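Here's a solo chain for you in structure tokens, the form predicted alone.
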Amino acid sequence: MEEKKLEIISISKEYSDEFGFKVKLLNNISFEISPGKFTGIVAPEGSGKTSLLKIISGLENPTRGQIIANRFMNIVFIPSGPSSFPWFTVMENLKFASKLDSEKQLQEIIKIIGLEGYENHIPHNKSLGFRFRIALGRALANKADLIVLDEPFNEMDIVTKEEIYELVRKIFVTTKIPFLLGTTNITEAIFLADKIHLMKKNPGEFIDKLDVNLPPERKIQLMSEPSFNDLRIKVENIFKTKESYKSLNFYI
């Protein structure tokens, strides 16, 4: 992302029900992803926060404001369910629109996400964490300048997650490609993100902003730690305060 900011300026989203009523999902959001940041957004459901994933990342159009820089960066959307091709092998997925130069690095790139020794596997009934590894390795591939992050970990089980939740983390901190994560999920936000935006819904707006100075990297137990559950503490009383909460999940 060189050293520009990703500037979000007064987004606003609206579209017409079924009775032809005008409602507005998204409403003058502003904030911005700095190079080497990990950002997170929690939000309950139905908040519009996957539509504001799609508009940064150019997959949708907003109704009012504007995203500077978008249009001139490289951003991978990850959405919540697998993304890689189920009938291509692991390197298959890697190369197809891959910007690398050579196997070799593929090669590498299917080291960093743990699946050596899988390049010829087909990941149509590998699990969602085999499938989740794919996409991150076609992000790398196709040298992303963000990688968006549309709740991906919702449908893994428990030992899954902390494994990806590692590599995503691990992924970040060596390559310092920014992240942008949106998510229900209270604590997987607070281990991965450097910063967090909290959102509310009807209409999606942000409430407020959480630095995580947690360490650059990070182990499952650091969950355990008094500091990771006083900031959890934190983002669930400023929910209980200021929106519903029944829709967030405060824990893996």
Given for the second form:
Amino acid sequence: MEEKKLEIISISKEYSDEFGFKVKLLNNISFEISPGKFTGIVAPEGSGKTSLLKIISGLENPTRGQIIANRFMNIVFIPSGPSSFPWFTVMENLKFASKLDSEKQLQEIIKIIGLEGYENHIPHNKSLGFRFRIALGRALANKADLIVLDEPFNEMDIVTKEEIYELVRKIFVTTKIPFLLGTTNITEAIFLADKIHLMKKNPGEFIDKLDVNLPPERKIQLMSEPSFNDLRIKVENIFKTKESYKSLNFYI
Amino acid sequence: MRRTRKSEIINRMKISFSIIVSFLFVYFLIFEFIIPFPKVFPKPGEIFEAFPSLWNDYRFPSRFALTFAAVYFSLIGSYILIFISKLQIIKFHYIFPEMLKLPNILRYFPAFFFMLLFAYWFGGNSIAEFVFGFLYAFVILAFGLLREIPNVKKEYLDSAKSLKTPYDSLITNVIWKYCLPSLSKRAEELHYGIWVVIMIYEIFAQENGVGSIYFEALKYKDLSVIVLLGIIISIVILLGKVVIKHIEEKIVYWEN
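Would you mind generating the form predicted together with the partner chain now that we have the form predicted alone?
First the chain shown before, then all remaining chains and molecules of the complex.
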């Protein structure tokens, strides 16, 4: 059977500001989300990244352009803030989203996201990492064909971030579900993605792209290797030629 | 977290209790021993002596029972009705978002005005008192719910929509649940408000309930009964608050 593929064709988004002037947020963005690939979009703040991700997830409409899938795709969007419901336990959160047939399968997902033994815990007083794991588990229970991540690691502390990076990459490698990540963080994008699109702002446009030729299974130590550092410098150099360079977040 | 909230509530209760006890002690000391013929407040001894009169002459048990029933029927009944009709209320908000402007208009017609109208139309009719209390509580809670809907976090709505949650489930499992903590807080505030509103209504209607005892005590200038009744009602409101807090802890165990 042909694999599911998503094509984003000439997406533009405009809105009217408080004085009624038209502002172009996104301009003519085209790219493809290939099956089994982790795609990253690195862009400065205010470039319209979230809008682009929401358009792809079907939560917003573009002003122009279209998104074409060769077959029906279930796209699950994970926003930047905590999105797991604090009134449900971990298991109830998963059940809320579940398209699976048995509780045994949900139990397996709980194991994958590393929350074994926490099934009956409520997430309202838990860490952002804990809540992100639930959001990820819900996407898996919802049988997502594409998981869209909108800067979900922003507020996490460094230790949690590193744990979650490895977890996300591990889930991607084992499940083969394609991911689309929007971030301002170059290091994060290089560690997680197989292909990175670089985007500028005013208006949001793709300026370049590059393939990340790193091993599929990645550990956090990879970040200190020369090949990783070379890629980071390469991306920085591309952005340095642009005005938006300063608003990027260089996390090492 | 839950334990912390519980201990916070217990601490607050302890503080309230200590304040009341200290106040009563000072009151006892000043008006029983220091000021020989108090005109502002009665002697504590006189308050104790007023109890039989309040019980028998003012028919306290039956009148108190009526007010008590009206207050808690209004509070519980309106909460249950909000719970049953949550789907319709929230859908209604999305169809007519302009409804949120209504409380701004109603501000110029406070409950006091409607209280007078009800007392004028129905006099001391107990059913009218129940209906008035119920409507008052329902309107306060319903607008409390409507006002909270626009505050529902976008992250929750976006992720629920992205998980293809059906509309009704989105309302009951996300929007309603998000609004519950603020609705419970409002019910807690309403508890005090509804006691006051019902008693004032009874003062206007002059026939039934604790309000009518106040009216008669004022008429006969019976200061001891006024103070004694005040103390009894304060204790009942305080106990009611403890019970409501306890129920709230059981129902709303999270923070958004």
